[in-house]
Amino acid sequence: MTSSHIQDPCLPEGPDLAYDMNTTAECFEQLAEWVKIYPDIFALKPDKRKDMTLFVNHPDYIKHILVCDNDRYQKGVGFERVKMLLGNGIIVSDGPFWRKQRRMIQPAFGKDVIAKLVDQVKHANLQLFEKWHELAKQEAIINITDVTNELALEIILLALFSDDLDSVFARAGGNPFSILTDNSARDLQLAVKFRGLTKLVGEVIEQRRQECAERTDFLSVFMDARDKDTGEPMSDKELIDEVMTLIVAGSETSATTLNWMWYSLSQHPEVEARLHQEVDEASYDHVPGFENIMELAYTRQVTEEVLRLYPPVWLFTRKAIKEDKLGDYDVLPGTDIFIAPYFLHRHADYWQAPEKFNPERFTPEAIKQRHKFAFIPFSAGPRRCIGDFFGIVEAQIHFGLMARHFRMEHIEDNPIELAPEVNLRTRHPINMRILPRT
């Protein structure tokens, strides 16, 4: 890390309190107060950490950090806990290694591959449809939080392992990855258990090599990838770390979005009615395919409005590795940068009536008129979430099928409260009465 030559840096104003930000409910509440006073940027003295913190909430500054001068920054604080869970996959890796891995797995998330993987998404949703068909006849109450957790996990496992998933379950005597949905804590105990599953993933990789089996899934694309400079494939450890990363990141962000989306539809009957009209008038017979997603434009708008209000990753970090400027302000090497999509997506300078649920914000015309970096649910720039398109398609297919046949009525038993930890979950499960649509 370079040292600074700035003798008297120009820093933004900020609170007097020395404070270390983290993905905790207490930090979330504190940030909510500070953002009212300093809506664009503020400086914060460290408490137990050694470096100054900048909280950045202006789209121009965010564009500068994540895109224009991204080489002046690297992954920031808070990734140590994530690394215990995920290994050195692309969410936590940095520098030349990250660039190599990103290039190698990028093809797996191209539209041509996702078009083929839609069959896995459809399969999981059709299985759930059969269960919901029976439950709707009884107007049963379902825990939509648990259901969306399990569905999203099943989808990403199918997309990764396809035909080999049954053999994984057979070896483990059930779904070994359900530890992610059975327990919401993301602590050391879970990390140890989850990393223990790497052996199973390694066995699948080895079996595929021996059988030379053709598969249409993420793992096959990862295994076929070659480094453009050396021609070498990923090592087993690199493959396993990317698989473990995708299982966690691919399931938890989608589950959070689907959970909030069912709740939001139940609270906004006019939005629900328009989404129903769209799925009813679409040309597919029962479940949409990849070729139908353009017909589900309003469903995508609803998904994006959910991502605006409830971005799955509500807070993330960078660390300055070189001197820089944000407007008039100096950024010293070592500075911890915090960016919170949750608060950026409610910035009154860029969003009219920001607390209102309004999918019209995401019409093509509205998007053109808005600052491009006022909406970053998947981050931005080279480190933008690689699976963002897959996640949107997943939501379109789910609602394209389910909203044709069912609607959900919120049961007001648990309060709707945010749980702002690594992901922006609901603190309590959301229970819904499932009703057949007539």
Second form
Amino acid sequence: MTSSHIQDPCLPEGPDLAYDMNTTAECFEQLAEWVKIYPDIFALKPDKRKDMTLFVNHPDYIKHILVCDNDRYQKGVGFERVKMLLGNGIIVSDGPFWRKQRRMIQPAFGKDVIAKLVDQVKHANLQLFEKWHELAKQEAIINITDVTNELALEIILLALFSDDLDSVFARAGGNPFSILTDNSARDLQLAVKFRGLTKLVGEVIEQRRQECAERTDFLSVFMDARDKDTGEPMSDKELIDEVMTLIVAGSETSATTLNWMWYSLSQHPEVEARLHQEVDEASYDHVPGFENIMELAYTRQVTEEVLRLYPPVWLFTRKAIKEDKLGDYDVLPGTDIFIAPYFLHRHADYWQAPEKFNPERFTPEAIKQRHKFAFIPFSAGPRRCIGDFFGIVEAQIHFGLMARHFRMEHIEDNPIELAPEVNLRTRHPINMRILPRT
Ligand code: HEM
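To complete the pair, please output the form predicted together with protoporphyrin IX containing FE; the form predicted alone was given just before.
In what comes next, the whole complex appears, and the chain from above leads the way.
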């Protein structure tokens, strides 16, 4: 980190309180109050941490940090816990190592590979469809939070291991990765158990090498990738860290999106009716394929509106490694930057009636008229989510199949409360009555 020569830095105003921001409900409440007073940016003195904090909520400043001058920043606080889970996978790594890994992993997320992986997404949804078909006949009550957690985990595991998943489950006597959906706490205990699973992943890699097995999945693209400078493949440790990263980064985020989307549809009958019309009129027989994605444009708009109101990654961080300027304000090296999609997505300067659920905000015309950086559920710039397209396609296929046949009625037992932790989940599981559509 370079040191600063600025004697008397120009800092934005801020609360007169020493405070360390975190992904906690308490911090969320506190931020909600501060954002009302300082809607665009504020400075905060640290409490136990050592460096000054800037909370940044203006799309111009966000663009500057994440895109224009992103080389002045690296990943920030809060990733220590994630590192325990993920080793040095691309969500936590930085600098030349991150760049090398991202270059090697990126091809797995090209449209051609995703188009093939859609078969796995379809497969997981078709299995669930069979279960829902029976449950809907009985108008049963289902815990949609648990179901979407399990579905999203299965999808990412199938996308990673395809045909080898059954043998992983057989060796482990069940789904060993379900510790992620069974434990909501992301603590040291979970990290230890989760890291214990790296052995299983190592065994799959070894077996594939011995069998020279051809597969279409993320793991095989990772194993085939070669560094463009050295021609070297990833080491086993690197491969394992990236696999573990995808399992964590790609399951809970997608699951919470599906969970919030079922709930939002149940609360907005006019949106539900339009989505029904779209999925009913689309040209596929039963389950949409990659070629039908464009027909599900309104489903995409609804997904984006869900991501606006309930961005799974509601708060993320950067650390300034060099001096910078945000407008007139100075950013000193070491500054901890906090960016909260949740609050940005409700900024009244960029969103009319921000609390209102309205997928019309995501028509191509509406998007064109808005500041591009007022909506960042997947972050932006070189560190933008690598699974953004996959995440949206997952929702389109799920609703493209399920919403043709079923609707969900919310059971008002548990209150709907936000649980702003690492991901923005629902505090209590959401229970729904599943009904056949007539
Ligand atoms: C709706 C679903 C998703 C949301 C809202 C989401 C959100 C995000 C966000 C905000 C980041 C950036 C975090 C930061 O800059 O600190 C990120 C990074 C990442 N996401 Fe996602 N994500 C989703 C789905 C997925 C899926 C399905 C995958 C994998 C299949 C995935 C893999 C990753 C990876 C590997 C990174 C790190 C990229 C890098 O640093 O180079 N995500 N995601």
